[in-house]
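Given next, in structure tokens, is a single chain: the form predicted on its own.
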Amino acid sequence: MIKIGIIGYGNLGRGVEKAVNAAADMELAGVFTRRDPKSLHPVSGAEVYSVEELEKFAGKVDVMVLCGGSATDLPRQTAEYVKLFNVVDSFDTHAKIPEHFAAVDKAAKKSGKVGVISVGWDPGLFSAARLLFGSVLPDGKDYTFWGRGVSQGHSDAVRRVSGVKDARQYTVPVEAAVARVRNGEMPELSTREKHLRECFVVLEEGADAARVEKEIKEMPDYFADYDTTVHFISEEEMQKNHAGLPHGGFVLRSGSTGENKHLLEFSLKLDSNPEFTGSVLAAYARAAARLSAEGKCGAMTAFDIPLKYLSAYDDAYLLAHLL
């Protein structure tokens, strides 16, 4: 059995917990938190420990799955915890992946551990699709669309606006842009042409709706470069229609071989972004354990790990049933 530890017990940590408990070859060794361990009650009944106790578990946990955020948690945690454990994270700040990889690789090679980084669905599964599609259809162009789905980071940004009590922000692909790609046009698309932003906002009592809407639409890095719609709704409607965390998206590659055109597509439609991402992390935790058992070490991404290492099935089964 592969013994898994979870560091962080938010939506993503709970998603990993479900995936580990559903896997016949894994067991949950414990949940580790910066909060008071007594305040958490995992649905699986797993033991909860303080992160201050991590060193006691060196050699007792095969893989630690890190479920913190990419902004401040993972840049520090992954390189630090790989000194003691094989680790897996879903670091998703694309522009900073090279430096994150370098820091984790240096620490992992020194400790002899495996550090798998950036393996959610994007980066992660979508990264693998882009690499595969571009390799088999080199004369072409990639397009990645996200949504329709809840962006947790953008939702948090809206909730930080003065006068906002609650909010959800949906990232929505522009249908006309998607249609042009699928028609084989290979257009050059700006940020605004690819995605819309749709916000559902519950206001604090007495808040100025016009001011809130203006502040959201003009927010740099989040909404200023997009066509953004703001809907003001009640708390009841928020709970009824926007309580979940759905997401998804698709990778397209449009290209040609001589005179013939081709379109490759990989898509996801997810009822729960954190639960699905948790399942991806669990699969890569299995791979990390196997690679470590083979004596491998260092940082790795979805590009470095053979697909069969993700599967609970053995080679004989994969050859007979999936190849």
The other form holds:
Number of protein chains: 2
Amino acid sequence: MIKIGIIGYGNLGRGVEKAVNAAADMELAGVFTRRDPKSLHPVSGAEVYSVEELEKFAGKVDVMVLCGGSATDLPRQTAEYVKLFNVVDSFDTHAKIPEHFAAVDKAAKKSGKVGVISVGWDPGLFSAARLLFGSVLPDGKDYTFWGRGVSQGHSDAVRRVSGVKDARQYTVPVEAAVARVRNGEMPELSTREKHLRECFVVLEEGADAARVEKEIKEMPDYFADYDTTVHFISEEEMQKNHAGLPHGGFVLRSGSTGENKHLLEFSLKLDSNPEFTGSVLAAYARAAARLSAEGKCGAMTAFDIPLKYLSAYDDAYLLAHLL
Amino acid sequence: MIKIGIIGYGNLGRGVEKAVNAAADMELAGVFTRRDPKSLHPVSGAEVYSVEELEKFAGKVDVMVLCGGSATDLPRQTAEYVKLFNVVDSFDTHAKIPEHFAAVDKAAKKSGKVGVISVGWDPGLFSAARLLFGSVLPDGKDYTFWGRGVSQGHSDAVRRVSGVKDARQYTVPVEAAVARVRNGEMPELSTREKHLRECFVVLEEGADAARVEKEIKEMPDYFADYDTTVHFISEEEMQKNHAGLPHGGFVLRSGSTGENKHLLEFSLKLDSNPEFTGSVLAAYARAAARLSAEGKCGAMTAFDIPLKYLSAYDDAYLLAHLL
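Please give the corresponding structure for the form predicted together with another copy of the chain, as opposed to the form predicted on its own shown earlier.
All chains and molecules follow, beginning with the one already shown.
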């Protein structure tokens, strides 16, 4: 049995917990938190420890799955914890991946551990699709669309607008743009042409809806470059219709071999983004444990790990049934 | 430059030739044939040699791409040629893959060469999708649909019916079945419910259309288990509308993490099956050359090879731009 630890117990941590408990070859050694361990009550009844106690678990946990945020937690945690454990994270700040990889790689090579980074679905599975598609169809163009799904970063940004009590932001791919790509047109698409942003907002009592809507739509980086719609709804409607965290998207590559055109597409439609991402992290935790058992060390991504390491099945089964 | 040889110069061989010539890091060392070398005139002007001369190229070609058929050529050739060269094939008799792998592995471990087998799109890319999808969404069900596309085996079977001058057979996924899978219904689908077979037939003069149609539709293995339609067309129409070899398909996995449902899908839409397959083989030939340069040997499949080996880009580029 592969012994898994979870560091950080938000939505993603709970997703990993569910995936580990569903896997026949893994067991949950414990959940580690910066909060008071007594304040957490994991669904599966797992033990909860303070991150202060992590050192005591060196040699007792095969892989730690890091479920903190990419903004401030993971840039510090992954390179730190890989000194003691094999680790897996879903670091998703695309622009900072080379830096994160280098820091984790240095620490992991020193400790002899495996540090698998950025293995959610984007980065992660979508990255793998982009690499595979570009390699087998070199003369072509990549398109990645996200959604329809809840962007937690954008939802948080809306919540920070004064007068907003609660908010949910959906990223929505522009159907006409996806259709043009599928049609082999290889269009040049601006940010605005690729995605719409749809906000559902519960106002504080007495807040000025027009002012809130204007502030959201003009927010730089988050909304100014997009066609954004804002719907004001009641708290009840928010609870009833927007409690979930669905997401998904498409990676498309349109290209040709001379005069013949080809279209490759990978798509995900997820009812729960954190549960699916947790399931991906669990599969890469299995890979990390195996690679470590083979004596490998250093930072790795979805590009470096043979697919067979992700599976609970052995090589003979895979050859006979999945190839 | 990676020096590539092509053994067998049919549609697939020409596809590999095109892909190798389009790649900046590969060059074509020659085409090898069992026919009279003087009878072949490769589009790219590549040199043509008899397979009898293969031994002379040991040490001068980095990877031989085997473009023969799975029925009789590859079961013999791959394990034989891996004694002298790194080789790549697209062996696609699913039921015999374990046996083929074992034979190639034994010979390759003895010679110290790399033998990459079964790396077209199915087996190959679709196999990779099935493995990846099953690993990240273990509680679910796989569906593979092929088409709409020309099946050369089925076209050949129709051509063997007496009275048939020429024929083209399209494998067509049943749209209603695909829709049910995409809808998360996880249906149990019979062979007949998954695919239709559509035949375009040019009759010999005086042949009995009704008898030909009956013989096609009742042919065991090929057609009896499917809803098959037969269209009789003129030679001109065959030339005009059915000269291409399009193909494609879908790998879907529908499943859940507890109460939340998820759908993963990988699809291909190919104007030319042999050109795209040739392009996939060229990417795996790059991987074979690199793995061999690292001292690896033995048989490998799409399950064993990290994706980064397929790409012409280096690790730093991939991390910064594709992850």
